[in-house]
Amino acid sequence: MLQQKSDFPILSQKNKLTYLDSAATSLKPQAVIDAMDEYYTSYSANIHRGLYPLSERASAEYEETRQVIADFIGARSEDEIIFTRNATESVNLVAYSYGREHVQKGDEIVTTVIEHHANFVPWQQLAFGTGADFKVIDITDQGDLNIFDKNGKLQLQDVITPKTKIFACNYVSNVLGTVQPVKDIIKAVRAINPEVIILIDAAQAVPHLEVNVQDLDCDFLVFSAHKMCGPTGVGVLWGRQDLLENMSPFLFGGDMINEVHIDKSVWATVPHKFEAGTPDIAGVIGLKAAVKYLQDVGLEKISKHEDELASYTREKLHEAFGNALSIVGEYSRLPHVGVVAFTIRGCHPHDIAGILAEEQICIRAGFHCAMPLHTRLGAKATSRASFYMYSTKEDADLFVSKLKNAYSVLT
């Protein structure tokens, strides 16, 4: 089992925090905090503008992150990496800059019922605004996407058609915890319609799994720094360079132009034409430190650690609550990450979370920004415990013990 707690300052405080909400946002290691502090204390200047040493260093550190991210996800070029505020903005950038220029009435946009709102609502609204058909793939009672036959073979002929322009799906569900076979799904989509543009929401995958965009063969991939030990306020959009070069900017302003005249403006080249204004410089530098931290620990070790903890927790929950407990996605045949979302008969998830909060145990309660999925599951809300490298069996044991106390209060 990994023992990374000492690297995370918030866990060394006297309040004895038990943090089980890493799917919402991860904690930040000292290395990331130090990298951001160093920027603010040693070379806090704007980028791409000054010729003096502080600005040149800030620009170099910022742009180095682009190369680090490109290597981290297997991109062909650092020019394919665009920094945004979060994965949500990354999806919206594609929906606006690509979608509004290419999707027309009668076209199809396909996504799934298991999506986070960030990878659902932008496509829904794009369809509503253009007159395209919005198609949503359902799930089985076990929580798997309803695209497999009884032998487990992908069947997408009724979903993807010659009219399909965009297909968007997540790599890992933030509720079910399931890891989708995205490489196989992409291959099946392209076999039916090679012209489909495919976007993968990897916000819940990149913190835990090796992701290679060339191997996946998608067109766009998005994720957020704050779910992978990085700071809030920074997201990443990776896109195929040929697509990015032919897309119009999403935001207009400073640093995304080459020329401005009264009668016209000329945009900067990719990726800068999509990064208007002063960015979160410290945050991007912090993301670089986070990637290096993850690489030092090892994603394979992190994934194994989380899987063991989640399996252990599911076992303890079943022992404690028996038939009163329901864990969503538990019986999926797909691999899982360290996410355990559940309901307990007679206990509202918000009440559970509130009682645990009094014990300094942090879990999530609600729709988890996935209301269509909860509606499909027939659940008004779920409680969710999510694990990361700094989580331990002691955390899991304390969580189950205090959850039993909450159950006795609420029933």
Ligand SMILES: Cc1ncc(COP(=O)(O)O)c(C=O)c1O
Second form
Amino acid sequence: MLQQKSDFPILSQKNKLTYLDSAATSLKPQAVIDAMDEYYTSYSANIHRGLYPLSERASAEYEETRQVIADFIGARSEDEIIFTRNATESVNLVAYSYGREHVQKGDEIVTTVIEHHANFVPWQQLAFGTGADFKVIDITDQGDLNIFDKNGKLQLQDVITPKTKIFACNYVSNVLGTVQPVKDIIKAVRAINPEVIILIDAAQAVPHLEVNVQDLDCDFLVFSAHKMCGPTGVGVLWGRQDLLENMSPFLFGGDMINEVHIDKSVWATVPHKFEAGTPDIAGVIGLKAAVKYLQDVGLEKISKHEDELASYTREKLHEAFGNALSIVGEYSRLPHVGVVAFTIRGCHPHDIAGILAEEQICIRAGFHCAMPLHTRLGAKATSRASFYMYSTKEDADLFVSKLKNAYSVLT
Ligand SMILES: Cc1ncc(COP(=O)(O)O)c(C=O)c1O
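The form predicted in complex with the ligand, contrasted with the form predicted alone above:
Next comes the full complex, and the chain you just saw is listed first.
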């Protein structure tokens, strides 16, 4: 075990929980719950408006998170950090505010078949709405993006053209568990067309890996607090400041505005221009505590721990189910995070998840919001176990042993 289960109060319940669904949402450590609790019990005022001490403190704590996130992902300035509701909203903000103003009929929007719906549907709809071409990069049988030649060298000439306006790609797949070589991909895209705007969906990367937006050289990057020990209800959009400054707001109302007249309104500067209305103040404060928690544990240790656990689980699953088992993305040559999505011949993933649930083992079954990938794989659904810092070998062993029981019931 990397991190004490006792840090996570939900794991101390009377009915012992085996939580293997961290890719859907992570558990929350006491430190995060305490930070949010303190806001509600000690200084629960609205931000940016009150001149009294409670509100000043709430504003300061909220804004401090912006700086913490900027440092965490290597942004040039905290003004490049926008708080949204989740990664999905962050992508939609860019597709709407940037996309609708810059993409036209005949342009190309490029994404991949392995995306979560959050980084697929907003681009698809932008293409449908503007008349742009929607190009989707396919995968090989191993589950790698079809953009490498025989020697593993990136080949994007067929995909990125002078007409490409937007390229949107995940950093880590929530089904295959693979870590895309995004830095190299971005470099290759820019070499073909330096004008392409590149958005990276880092929802499954930021919780596990060191991410640095300047090093990556992307234009936008999105993630969600709830997958990285933080609360639900908070997402992050990082964007290059010059791009953000030239984009129109996504939502209108209070807090995003400097002047309102009957005949015109003047927007606040970034980042506030994109944060209309009262935000999830407690959630943003909780996110700061989550980042501190992750940094204290250490991202490098987290990814090493998960990788070991996932490899161990794959090995045990093969031992148990032989050629009835198929693990998606297993034979990719890319590094993996702690995600193991699989099918077992003769067992429907929903039946597996239902039987395990009776034993307090939480796994996910279905498309995992990645229907184009499942269609491409010819899989109606998969079961997915996903690990995080609090997961243990005992969790993996119990999971495999109860899965064997489920198998004998179902076949
Ligand atoms: C790769 C990826 N992108 C985006 C999302 C969307 O995150 P949210 O539902 O928090 O917006 C998820 C959630 O599972 C994901 O795995």
